[in-house]
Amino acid sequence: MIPTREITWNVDLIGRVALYALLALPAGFLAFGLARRARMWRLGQPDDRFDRLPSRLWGALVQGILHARIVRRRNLYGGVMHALVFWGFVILFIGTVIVMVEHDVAVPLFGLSFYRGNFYLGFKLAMNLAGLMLIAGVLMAFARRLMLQPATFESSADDLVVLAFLLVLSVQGFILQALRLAVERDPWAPWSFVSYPMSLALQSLPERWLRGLHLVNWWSHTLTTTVFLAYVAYSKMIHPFTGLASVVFRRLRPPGRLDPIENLEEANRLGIAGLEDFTWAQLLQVDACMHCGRCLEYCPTFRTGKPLRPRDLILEVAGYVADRGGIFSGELGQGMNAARFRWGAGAERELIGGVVSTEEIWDCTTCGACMEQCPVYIEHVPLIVGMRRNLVLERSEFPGELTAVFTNLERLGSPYQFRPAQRADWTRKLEHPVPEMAEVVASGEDVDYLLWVGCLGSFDGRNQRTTIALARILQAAGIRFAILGREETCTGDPARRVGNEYLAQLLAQQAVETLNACQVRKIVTTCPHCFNAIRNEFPQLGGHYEVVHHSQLISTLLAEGRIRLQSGSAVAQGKVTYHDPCYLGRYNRVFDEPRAALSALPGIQLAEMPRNRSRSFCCGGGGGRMFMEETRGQRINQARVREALETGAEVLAAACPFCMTMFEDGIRGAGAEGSLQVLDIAELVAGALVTPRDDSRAAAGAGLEPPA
């Protein structure tokens, strides 16, 4: 006998016809539901997300379907749970399609049958395994919602309904198979390794009972499938479609780049204040949110008790979009997101103030931790900055501390009240002079690098020490470099991140014109915010330069032997922990070079904080927050300082002037002045440099001539 089975065993013609008639209804519901959503997305502004289609499709396969972005070590339980549910359901669905092709296409139209022999045995094995995976995943999901309840997780009645459907469908499938096997007693029944033991327990029942139970279960399974598929279009289960679409149409541009407002002077609307201000991709993304809470795992505002919770903000916007778009948003129960009217009420609400509070909008540090973790690539930061733009440019509503910042940026080219002529004052503390680019250009000479000092590195006494340390390293390595001096201005990063796009574009354009006039090709900077702006946003204005962060250049100089370090340096001993700046690490993937520079220091023991690299915890200074008072919840910088203290380190190594400022304040606030100090990588390396004077002393002690 060849292993196979009758596909519609124990089902008469009426049942077969009813099956297809019933399946047509949910298919129509699903198509209609998806079409309504797509029509709603099209209400948004244009956004080119159809470029580089091979990369988009490959990313959807790897990140979405193969779960590379979902199954992560930090959230292994949730990732494995989702993978079991997803792949169990998908394999069972594929199996159903295979059976339909055999029964309705291959046999009646072509007289061919593939549903037999080894294929059939492998098919039964795969289907039983998939059903078991689905049940295991569903039970894990129930346990997560009802017992484990992690802090970042939120569940609703809709979740429980979907899970109940999946569990019932899986169990019904196994029971159907067991009832048939109990009657037919196939020799190959053990291949159905889940249903086979069940069939053995049922074989004692009369055949007519088994057939009757099979028919009742078949009809209940068919009706359950019909109702579930119809419910998919109006529940969270729509996310396999919307989520995959969101991954396909994800941002492929550098994550640290914010798109400018085009034709700013002629724009009728500035920023995001209503449904018509979103791009179609943003409308798709908020619709794709799965409520998983991954965006909260490393979010500094959520972890320090502030109103902003990225997931809740997205759900609030999604409810608003559903209301304004005139569709039922499909969630049973309002849950924790009071601003989300899941039953379609509240379409008249204003987005800013009525749906999303201004506290949520201004609490964001733009650190990007939410976007880094989101499985469907939702872009929270551009959305928040879009609402900030509307508040600043159209309503003139922003925290009072920013008034002075805007005034200083406009008048002095810096957030601080220092004259441009003071930008080069720090060079007087060096033994060797530092030329300015105007002098270099006038003399017809050339330099290896322009040192972009930045506002903090120029004016702030604490961060000047970092600038001076870097200058000494460059001079020791024989690097020819110059600065812009009074011609340097802010890159516009603080203005852009707090929503003053007009001022940001003005400053960035001025900086690009200055750099181009000086024919600058290579730039080194200590500030990740300047680094990100020059690298990712200046090209939008015609500024194309090779820009490196000072930690990268120092690491290269050490590796090439262009600078040497002495052992026994007082500043370079003991346990050191390194903080990854958000705009250097997460946004620009510079993780290894700072650590390589620190590891090269004699006597250094590098101790990692639990949240590091792409999972680093923000210092609290990004997104303009360094210029605003932190009045809600715990202070972010103090939370990070305490994490550094727990490593036992005596030195917190920084690579960003914003982080330096925030941690100096955080150490004082945490009362840890005697336990922890903050030093930039440049300070640590400069403190251990072997200088020409050291070489001369060593040569004299050995009775040798000093090196030329």
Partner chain sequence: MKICVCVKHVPDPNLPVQVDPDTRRLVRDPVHCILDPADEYGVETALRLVMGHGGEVVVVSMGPPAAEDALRRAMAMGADRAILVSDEALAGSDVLATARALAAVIRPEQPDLVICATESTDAYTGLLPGALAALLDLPQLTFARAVTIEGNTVTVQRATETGYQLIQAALPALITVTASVGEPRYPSFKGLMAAKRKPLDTRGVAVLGVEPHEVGERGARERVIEVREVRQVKQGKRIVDDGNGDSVEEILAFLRSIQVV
Given for the second form:
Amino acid sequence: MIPTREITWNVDLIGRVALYALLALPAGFLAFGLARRARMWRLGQPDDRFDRLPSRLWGALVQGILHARIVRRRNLYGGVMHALVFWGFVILFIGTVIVMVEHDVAVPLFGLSFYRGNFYLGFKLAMNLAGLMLIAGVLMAFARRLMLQPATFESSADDLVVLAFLLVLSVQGFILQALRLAVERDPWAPWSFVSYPMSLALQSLPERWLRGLHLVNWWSHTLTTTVFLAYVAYSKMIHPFTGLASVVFRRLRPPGRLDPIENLEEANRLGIAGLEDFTWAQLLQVDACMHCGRCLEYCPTFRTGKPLRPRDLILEVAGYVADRGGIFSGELGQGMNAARFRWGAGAERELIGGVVSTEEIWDCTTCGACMEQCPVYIEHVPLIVGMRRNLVLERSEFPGELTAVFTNLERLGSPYQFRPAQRADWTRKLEHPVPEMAEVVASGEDVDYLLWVGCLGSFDGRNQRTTIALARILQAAGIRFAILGREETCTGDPARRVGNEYLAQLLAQQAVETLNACQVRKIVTTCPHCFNAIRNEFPQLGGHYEVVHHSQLISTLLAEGRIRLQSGSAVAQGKVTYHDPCYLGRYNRVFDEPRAALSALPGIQLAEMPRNRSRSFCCGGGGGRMFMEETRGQRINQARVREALETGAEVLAAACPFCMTMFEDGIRGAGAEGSLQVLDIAELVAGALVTPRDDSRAAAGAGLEPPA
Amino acid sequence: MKICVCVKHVPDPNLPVQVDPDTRRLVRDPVHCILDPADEYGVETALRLVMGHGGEVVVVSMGPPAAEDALRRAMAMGADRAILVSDEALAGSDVLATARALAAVIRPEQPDLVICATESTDAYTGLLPGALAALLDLPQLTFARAVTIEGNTVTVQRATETGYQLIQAALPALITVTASVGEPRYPSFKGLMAAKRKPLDTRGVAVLGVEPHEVGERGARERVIEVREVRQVKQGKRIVDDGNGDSVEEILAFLRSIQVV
Amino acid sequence: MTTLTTLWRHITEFGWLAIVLGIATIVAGELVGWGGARLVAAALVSAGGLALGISYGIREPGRRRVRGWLARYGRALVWLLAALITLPAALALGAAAIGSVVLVSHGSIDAMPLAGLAVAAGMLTAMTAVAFVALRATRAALSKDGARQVGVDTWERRS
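Got the form predicted on its own; could you also share the form predicted in complex with the partner chain?
Let us now look at the entire complex, which starts with that chain.
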């Protein structure tokens, strides 16, 4: 006897008709839900996201099917849970399709039947396994929502209803199989390893009962499926569609690059203040949010108790879109979703101030931890900067501290009240002079690198020490470099990140003109913000340079043996922990070189903080936050300093002048002056540098000629 | 209500000052000139008053054609229109001549209020508002740290070394404002763009009805005799914290002595 | 082009037509016993559903009536659906217990059916608990005050 079974066993005519007639409902509701959302997306501004289709689709495969962003080491529970539900559901769905192909296509049209024999046995096994996986995943999800309750979680009725549906559906599947097996008593029944024991418990009952129960449960299962699929349109369960679309149409441009406002002077609307100001991709993204809260895991504002929580911001915007004709993914229990109504309720609310608060908009450090974590690639930072743009350019409403920053940038080319003539003052502390680019060009000479010092590195006493250390290293390595001196101006990064796009464009334009006039090709800088702007944003303005961060250059020089280190450092010994600057690490993926440079240092052990590399925790200084008072919640810099202290390190290694300033401040704030000091990588390396003077002394001691 | 605000295009006070040794005049490189930060307070005060009472803010300046920048900036902040008095004949004007020229354009406007800064950030004479008030025959209310208008009366809190005086006058009047009246707004980009299209009226001496010999180098009764560099003297005293808390008292005593607290 | 435009203009009518035709096909096919009808019916009914869904989806939303209807009958609907969805399964899982009792009374119970009973009991417990939690949350969500209340609670717990 060949193992198989009769499809639609025990189902009467009406049931068989209903099975097909009811298809209209889930198909209709799904189409309705997606069409209604797509109708809103089409209201958005244009944004070309149809380029590089192969990598878009490949990414969707890796993210969707293989769960690359969902299963992560730091969130194994959630990842495994989702994988179980996803794979359980997908296998069961494929199973249903296989049965349908056998029943509705292969047999009636071609007279072929494959749903038998070994295939059938394997199928039984796989389906039982998938059902178990689904049940296990759903129970894990319930446990997380009701018992574990991570701080990043907020449950609504929709979450619980979706999970209940999934559980009941899989239980019904097992029951139907058990009831059929109890009647039919297939010899191969043990292959259905979950239903089989149940069928044994049932099979002593009269067949009439079993058939009756089966039919009732069959109808119930059909109803459940139909209602569930229809419900999906209004629920976060729409995410297999919206989420996948969001992944396909994800940003492939560099994440550190904010899209400029083109033709600023002719633009009618500036930034985001209403529905029509979003791009279609942003409208798609807010609909794709399934409230998972992963954006909160490394978010500096959420972790320090500030009003801005990236997930809630997205849900607020999603609610705003839904109020204007869309569908909120999680309509049931939207009231439970405190986030959506934090600042009031009602469809007439203004986007800025009524739906999203200005506190949220100004809290953001633009560190990008939310975007890094989001499984569906929602871009929170451009959204926030968009709203900042509107506040600054259209309404001139921004934290008062920024007025001086803007005025200084406008008049002096730096956020600080220093004269351009003071830019090169730090060079006076060096033994060897540093030429200015204008002199170099005039004399017809050439340099290896332009050292882009940056405003903090030029004017701020603490960061000048980093600049000086780097200059010493470069001089020791025999690198020919020059600075722009008084010609250097801000790259526009702080202005751009706080939404003053006009000022940012002026500054960037000016910087590009200066660099091009000096025929600069290679640039080294200590500031990751300058680094990011030069690397990712200057090309938009016709500035194409090869730019490296000083940590990269130093690690290359060390690897090539162009600088040598003494056996002991003059500045630090023992445990050192490294803080990844957001604009170097997350935005530009420079993680290894700074560590390589530190590891090369004598007498130093590198101790990692729990939150490191792409999961680094912001210092609190990005996105213009360094120039604003931090009045809400705890201090971000102090939170990070405490994390550094817990590693037992005596030195917090920085690679960014903003981080440097924030940590100097944070160490004082946390009262850790005695136990922790912050030093730039350049300072650490320069402190152990073998200078030519040391060399000649060592050579003299060894009775050798000094090297020529 | 109509408010006239006198503004000046001055070299950026953050940049080093240069004086032409021959003419003994300030070198005014238009690239590094800005709307006098002291005048921003006057513009801000006018905008706030107009916001409450309705009306029009007219900014007035005398200077070379490049001074248009300062007026555009004031209009970017929100002023409605601008008048620039610009004429070769005006070069070298002293305070009185400047006041005459400004009075000649302000008088036909018949403003309810004229606002000046206490003094300009380049010459720091502080004499112009008085001269202007006299020429326009207006009451002068100086050193305002707060300004309110009710009906036909303007009330200012006049800052003094120990506190403030409340002074009232019937409109029209002239007031000078200090940096305590309220932080000037930063012009929005919208404002900057709008300012490009706002009316700016440039007038020469001919249309003002001022005699050419009353203004400019010829009309000037002040002369710059000599320009000398003043040696910067570093003042201040280092108070070292010895841990017993006396240092705090010492600092407080110092701050009290200069009436900061 | 014109055919497409015409089709698009009458998409609602075509949607309904496809569904009616699909149902007629499946009824006829099942009565006559022609299996090929199933595929045709499934395609027609799904296409009809899709067409209707899209045509209503892209229209100006007029949800107020549906909203009002849901506000009035929503809770009754939820209870009805919950009963239809969970009771049959609960009944079957309960039957496994009766079956086991029968086996015991015959004195012929061994490990396998007992395992089956355990599986059924586990499923019943999980399903009941889950349904209870979901129903409670739904009730809170559907009552206006309750929804806000719960929202405020979770909010406060966090801050």
